[in-house]
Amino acid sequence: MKPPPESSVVVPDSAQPADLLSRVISNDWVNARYKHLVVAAPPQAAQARPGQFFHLLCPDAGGEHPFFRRPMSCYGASPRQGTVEFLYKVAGTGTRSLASLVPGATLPMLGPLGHGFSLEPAWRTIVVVGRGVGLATLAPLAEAAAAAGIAVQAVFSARDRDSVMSVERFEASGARVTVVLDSDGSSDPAKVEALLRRLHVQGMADAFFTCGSTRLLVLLQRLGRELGVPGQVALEQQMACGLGMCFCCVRPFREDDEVVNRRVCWDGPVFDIQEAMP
């Protein structure tokens, strides 16, 4: 990812990552598929910045033995409270084992890892567009923008009304939230595009941010090029080490007129939106 210009307000990355031991405070179901995990963690972890992630050592549970750690976006971090939060979908071996954690259990985690988001001081309003667990990455960004005096227009895409998450979290930071659903057709790309174009005409789209949907990424890339709107994307990728050593998370990116290979864990997970290749 190209370094931000000197005028940027960079949401700074925290200190060197460390192998830390956290303690589970709560691990509650948000809906039928997602859980919200809150852990008490050492100061290094609680200083995680928007866009960074942790590598979690999932426990053995139910006869399943996850071998690799699982990368998990930071849903929230509070140095004052000494807590770190995760929002995750219970889908495979690793997340099923995470779902078994109860209050008081310990959870080893490596982090904070990666490079996070940056904000320009000249921006008045940014647009964040996410789906599913992508909202976990975008929630801290919305809170950082609010702290910097930048308004947030949030577009949430979901399967149906029961799958909608994090609305209260975003609204608490002052974001204006619009929900679009597969069930009523409002999440159709053409309708989302019309919504984004209206925001741009109204002067409320100084930058695009996204995570969690290739379809949304492609849409925002095309609109960004056409309208001259910059943007950033937080990419989800399978990882083994999370530290750039194993090259498991390498994927292609556009750089000028060339295609280059980068490690998502080391060079990202946040990248210039136009450089990411779906």
The other form holds:
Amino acid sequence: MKPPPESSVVVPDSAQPADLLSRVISNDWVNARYKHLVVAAPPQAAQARPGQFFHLLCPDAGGEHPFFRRPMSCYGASPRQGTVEFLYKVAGTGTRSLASLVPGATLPMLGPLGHGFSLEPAWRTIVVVGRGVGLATLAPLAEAAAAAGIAVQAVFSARDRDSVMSVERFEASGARVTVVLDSDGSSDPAKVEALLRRLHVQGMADAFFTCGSTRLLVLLQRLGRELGVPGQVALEQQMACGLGMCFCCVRPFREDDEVVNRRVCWDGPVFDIQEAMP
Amino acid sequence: MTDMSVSVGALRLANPIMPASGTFAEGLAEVIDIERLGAVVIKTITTELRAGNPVPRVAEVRSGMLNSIGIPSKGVPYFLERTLPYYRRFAVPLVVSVSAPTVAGFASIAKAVSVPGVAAIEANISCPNLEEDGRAFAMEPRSAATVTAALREATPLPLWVKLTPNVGDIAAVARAAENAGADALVVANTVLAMAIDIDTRRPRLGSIMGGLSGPVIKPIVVRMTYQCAKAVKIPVIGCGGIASAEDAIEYMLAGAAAVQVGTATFVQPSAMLAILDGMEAWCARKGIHRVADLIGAIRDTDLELAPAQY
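After the form predicted alone, can we look at the form predicted in complex with the partner chain?
Let us now look at the entire complex, which starts with that chain.
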């Protein structure tokens, strides 16, 4: 078995998780379906590393009573400003309740949790491929890479132009962003594959990172195997505890010649791209 | 200062609060001080390596959770080599939950985990019995007695038997386990239940049915704790939907010598410690010097009940 990704050094995991109280600074719509939540959080929380997540205690709102917390990957964490950010799609009971939070409201959050992304000091350029809310998870990675002197080639896949988010955020960190869309056919897997192969030929694909699309995961696994490019994927699964206790959030992984279940909250949420199963 | 200690048979606990099996793991020790608990109960282990059930393994319902995890287990060697050494660094008593598909299997795993560092064995006999057409051991007094007797033979450690609430007459099962040698009863496991997504018309759990837990089941299990405590002389440990100090006190009044907290910890990792602090404060307010005085202290005779205040 390969060593777990957290063993490398550039992006170590953060301090111990804790159940912390944060305060909402802003919670604004970025488009018709997504909101951007910024909270003032204690220092431990603001030290969250790229790929880590928080387990948010959603308030009762609008007649809905989310029973469990909701895992939410970190869209940004600034120890300097004492803030943590989330980008989320308003889709169900938990996210509708989060959407009701107004500035000044308190939000209990458990974290930072899980193993985040790791970056090898030898890499010069990485390729980050995301779709939908997967971009939220990848944004802090792009910023950490830039801070470590690693260039980022980002490929954003989206339904249409209006669904594209965070281009400015990635570009501000120095990432080169290519947007591919379902609406004009540019997100077609064959076209994305050609794009990735070009980047590889140009020596700009020392590693692949992805989040948010099974189709993109499968493509990157195949290319990674063929081209010998390592990679990492951030995965999602329905969770209850977030601390590895309940074994609700398992997914299958290839381990040597076996298929094993691993807990997304505790063993991940970032995994070796070749071990993940779609 | 209230004396928070309780006895569960021969085992003295610093306080009556412990996790329910399957709702505790090393991850929680990173977030709360587990030395403050009365005991820790680890997730059920089996001799067989078990992968567990298909996903979704969990569904949220109003005031509760449905789960069908399927007891994933890495087996006894993993427990002895990895889990046990981890818990040896803590002074808190370690209770090991075991399960097996056969009577001989139960005896064998109980023997295998009866090692130094283990304070008690909790036998999860709510699982399907392969020798009885898949019916849980705890569903019939006779099968509960058979498996408890075999467990009793296999281990010198305190033996706790965890009952299922999915029975008609839980007191009869409780008496059978007591007569077969159990040192304590844990009342109870999850309530068999299901939920359907009306839009997709699909069951909300991968294995269709699962166990219901959380505040939604509390009054049912308080009733069962009361019935079992009346039926047996051995201690009863209450377990079902406890999320507050008041819930824990209610269970003790119903007859529980100690309580287990499960689902609440998934929502609030510090739930067990908050319950403990809350109980201590409540006892202090009420002038109760020993928390053990609450056990079975329900006033259920000469009933002239005043209407509840709303």
